[in-house]
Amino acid sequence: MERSEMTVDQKREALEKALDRTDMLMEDFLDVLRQDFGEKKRNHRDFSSAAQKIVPDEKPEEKPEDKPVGKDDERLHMSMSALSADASGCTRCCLCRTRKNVVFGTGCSDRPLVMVIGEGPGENEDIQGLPFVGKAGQYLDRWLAAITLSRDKNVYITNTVKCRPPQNRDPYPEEKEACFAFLKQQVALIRPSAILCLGKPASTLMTGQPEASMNALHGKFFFYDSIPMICTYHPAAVLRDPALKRPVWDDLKKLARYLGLETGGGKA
């Protein structure tokens, strides 16, 4: 349609969309300017969402990873089946003493659109051996459906640790350290188009910012091993505090926009 043939309403809608994109861009740069530019945090400044809007095919310079895993860890050379088998008998941390089942991961493992990374298995997950199958998992499925994603078709779901921490506490640093090679190799083998981190333990681990709050991390794009990654609140946290629904929905819409997905499934 020629611009002269557009109706007044169509012109107004086009102008509103253009202004929305401009506002989003300015918000991204203001977020960057507000960050602490001290030496310790310099490697984690978040320019990626803004850069994606300006030069979509451009990637920020990769920084050396500071992750708790040695390059000679044998798990980093395993196939997915071998990795899963190794996890099933793992005794690398104390969580092996209280688990019922190892919860390795589930969903599409052949280059899915999104890899979801949570904290650790809960009671239902420990019983069934599958991640996110309790109330928080059912809520997560609603989030995914709202942006046309599904664990059955285009999502892979796992956790930072593969065994349930007692009383569903956050995983301890040494537990995440012992389990990280599993997660690192899962990412390397699955190669998702994007990563969605749920909750503080997963978000701080994957961004390399152990002292950061979820308020500081959520809704921002980072890169992990060249893969775009966004953090948001854990479904269990939102079930406890409904006020978090709005920021989660905003974060999911950002992820959907990046992946070119529809958001017609209703709010999460």
Contents of the next structure:
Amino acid sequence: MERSEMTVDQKREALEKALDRTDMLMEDFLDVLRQDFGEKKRNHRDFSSAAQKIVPDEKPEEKPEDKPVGKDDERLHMSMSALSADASGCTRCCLCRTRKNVVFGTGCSDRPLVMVIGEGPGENEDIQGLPFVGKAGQYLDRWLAAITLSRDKNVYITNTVKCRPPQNRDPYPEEKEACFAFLKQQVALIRPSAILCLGKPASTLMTGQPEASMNALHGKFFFYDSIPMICTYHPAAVLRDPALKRPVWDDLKKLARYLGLETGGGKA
Ligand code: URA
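Would you mind generating the form predicted in complex with ligand URA now that we have the form predicted alone?
All chains and molecules follow, beginning with the one already shown.
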């Protein structure tokens, strides 16, 4: 086992054994010398307190969950589970009245290669409480697989709004604004290597260009909170208009190149 993988108790035990072995060797060596002077063998020494001194107990870390929750600036100190719990009771906009579930996010939440930001939960997502589980989600999984990404391994997926807009309408600006506190904090906690925005609501929100078209935004690199970010069309839009496959594939290849990923020769 590597030293870095050992617990404090294991480190201390190993050290104690090493000191014991060294002591026995020293004793054997001294015995040879003592025979000449007729001295008595000394008692076995206890190294446990020396080992305790060299490998002290770890100080318990302060848990972010212990901090009070509720206000935006306090969210900066929250863990993902505390943030998700906070979102699950959110009543900041009227979407809370019609939602079945808050769809917070899914996938790898510890420094994934990519954080995908979609628009908002649809009917299936609202029922299951998970993002991108319907037809558009299955299509998204194929895009990700084409550049060796997967929500199980190296991708985190979320949306601009965590509650389903009725009849799958676009989220209103005030709804996106109300939910942005959660998204900002998700980015800050997750720290992905790159962000992929899908569709206009996510792309305009994250680039801070509310009037820009997808035609203008897609395929360019931006930075959000110092994290490289690229925008492309939403999978649902590509399912409706196959002419968008080519630009999406070009955008995905740019993202893959930036991350040093294989592109598998596929197509969106
Ligand atoms: N479309 C989105 O933008 N997000 C989802 O979670 C599902 C469909």
